[in-house]
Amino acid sequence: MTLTIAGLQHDGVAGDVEANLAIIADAARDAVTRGASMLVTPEMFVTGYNIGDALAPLAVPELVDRIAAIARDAGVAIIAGLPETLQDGAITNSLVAVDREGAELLRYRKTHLFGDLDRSLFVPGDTLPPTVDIDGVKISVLICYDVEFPETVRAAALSGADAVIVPTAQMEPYAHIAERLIPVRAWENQVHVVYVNRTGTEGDLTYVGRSSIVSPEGVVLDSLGPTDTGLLIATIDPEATRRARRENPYLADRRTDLY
């Protein structure tokens, strides 16, 4: 079995929720049209990101409905970023898997939090998510800054994901975490990478683009350009991973009983 991803690279509308839906429904039925069988959003793409105070209003449980609504429309998985609201009150930068009819599949909040802007509207996630099983590819996720940290990438590989999917709000001047550190990524741990940004600005944040889907070798099997927008589209296939673990074997070499 494989399983053939779109990443939607956009700039989103920030604050505006139906807007957002409208882009996430249009390109689920492109992304069935060009034969994915999954889609991928940015980071906090539903609500928009860097929009201050006007993020809690927007962080409401119907978020996950609506995006469930749109995977059964389109008859495609997705993997939406959006704030989730804790009873506390607190908000999370959170993500929600669906499958092609609506059915979570898991939700993961965001553990690593970035600078003043993470901080300053999020509390962050304390565990690292379940890898789960679409179509016969094991899957994990992380979000944006999460994928930085190697000990992370590293957990999903061991945890036997084929693919880990990262919905980010990259920003400048980091585009060198775009272009160098996720083939990287995808090397040293055999794994897919699947690296989903946005672009265009968002208040006083530029975002870089650069969304890659990048296979177990660190080979881009596809990308887009920082100022691009669409979707970027490769096969997951598992039994790339299993080569790439047989012929680099970092997995199996590593000396725990040093470290």
Contents of the next structure:
Number of protein chains: 2
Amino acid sequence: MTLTIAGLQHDGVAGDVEANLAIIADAARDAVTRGASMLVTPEMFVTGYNIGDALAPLAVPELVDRIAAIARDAGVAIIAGLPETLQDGAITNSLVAVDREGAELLRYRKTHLFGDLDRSLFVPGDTLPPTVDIDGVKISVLICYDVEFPETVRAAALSGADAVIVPTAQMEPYAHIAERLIPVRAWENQVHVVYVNRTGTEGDLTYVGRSSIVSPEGVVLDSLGPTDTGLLIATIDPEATRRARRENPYLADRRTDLY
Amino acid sequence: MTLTIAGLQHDGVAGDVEANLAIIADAARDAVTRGASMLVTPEMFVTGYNIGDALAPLAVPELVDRIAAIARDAGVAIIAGLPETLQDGAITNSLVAVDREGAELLRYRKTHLFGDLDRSLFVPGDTLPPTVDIDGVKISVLICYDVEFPETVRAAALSGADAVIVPTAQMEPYAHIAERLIPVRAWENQVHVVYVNRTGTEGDLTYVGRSSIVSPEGVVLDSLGPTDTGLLIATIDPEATRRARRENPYLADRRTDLY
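Return the structure block for the form predicted together with a further copy of the same chain; the form predicted alone was the one displayed.
Once more the chain from above appears, this time first in line as the rest of the complex follows.
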């Protein structure tokens, strides 16, 4: 089995949930037309990200229900970035994955908060994400700054992931993360990395686009430019992961007795 | 205090210790003339690397004495790649660091053996390298394949290293390690990386050159091309390390409770 993933690179509409859900619904239909069985949005795409005090009122549980409905209607799995409000009122920078019937597969809360931007809005998650099976393909997830820590992708690869899916909102001056670091993360773990970024501006941030899907050999399978809007699409084949791990056996060659 | 390091990118002469020591002595004098206080050779440069059965007879303790003499004569610290024979007769892929008086600063045995090439010749080392102080600058070391594991550079950075010095013998088709992975290792740890490679051919290997010295911001401070012979030189300033760690606090932002 393989899994064809479409990533949505888009400006979104800061603070306008209905507009963003409409964009996701359009993209879900487009993804299915183009042969994808999973759609991935950027980080915090459902509400907008750098929207300050406007965020808290939008962080309601119904966001997940709306994503599930879009998935069911279009017949495509979705990984969407959105906020969650915890019982104590704190907010997390989260993502939810639902299958093509709208059933929840996993939820993950960003564990590595980025600077004042994240820390002024969110509390961190307290667990690394699980690795789950979709159509025989093992996927794990991270959010933006998480992937910049080699420990996180290593943990996903060691848990058997074929692909690490990373909604992000990467801004200037960090285009080099998208261009240079992401292919290295794929290569050093022999794992697909799906890096789906925003474009445009939001408050004082200019997002850098440059979304990519990278193979376990570190080869870019599909990508978009700094300001492109649309889908990037590639197929995750577990056999590609296995082949890469035979040819470049970093995981097997780790000296776990030393670190 | 700062430390100006010269890396020697060179073909070397496979199996000819006297020729290689003469090359190192010339480079040591040149390095001093150009203001460097440390010279770094590629991996296994003193004897040659991919020389099969010719290696064992050359793996004698006197190699270290010869390097120490060159350091003392030129007045420059040297990190040189060479083999060591253990008491049981096994050979290691090692490096030795001596100061400008020829006193030994550290010795390190490659812990991550690369494929059949290394495994047919060497036994692995059983400890990560120490971090040592030279002229107020903290340096650590790795050898070639070691640096491709993010765990190793992370360990050096966490031990306080300002620079990780990496003699290597990187061959086709792995030029992307030199070009892409090395700057990411520097960036993700806010540490200087000094990557000193061979050129030319040796047996069935074609070395890819492309030595570089990269700043803690991931900026290439000096580099050489695929077939250049000569020195690359840059100054390691601990203040640059501290500044990078304030601006990009990956080390502080690690979630050590999760991995």
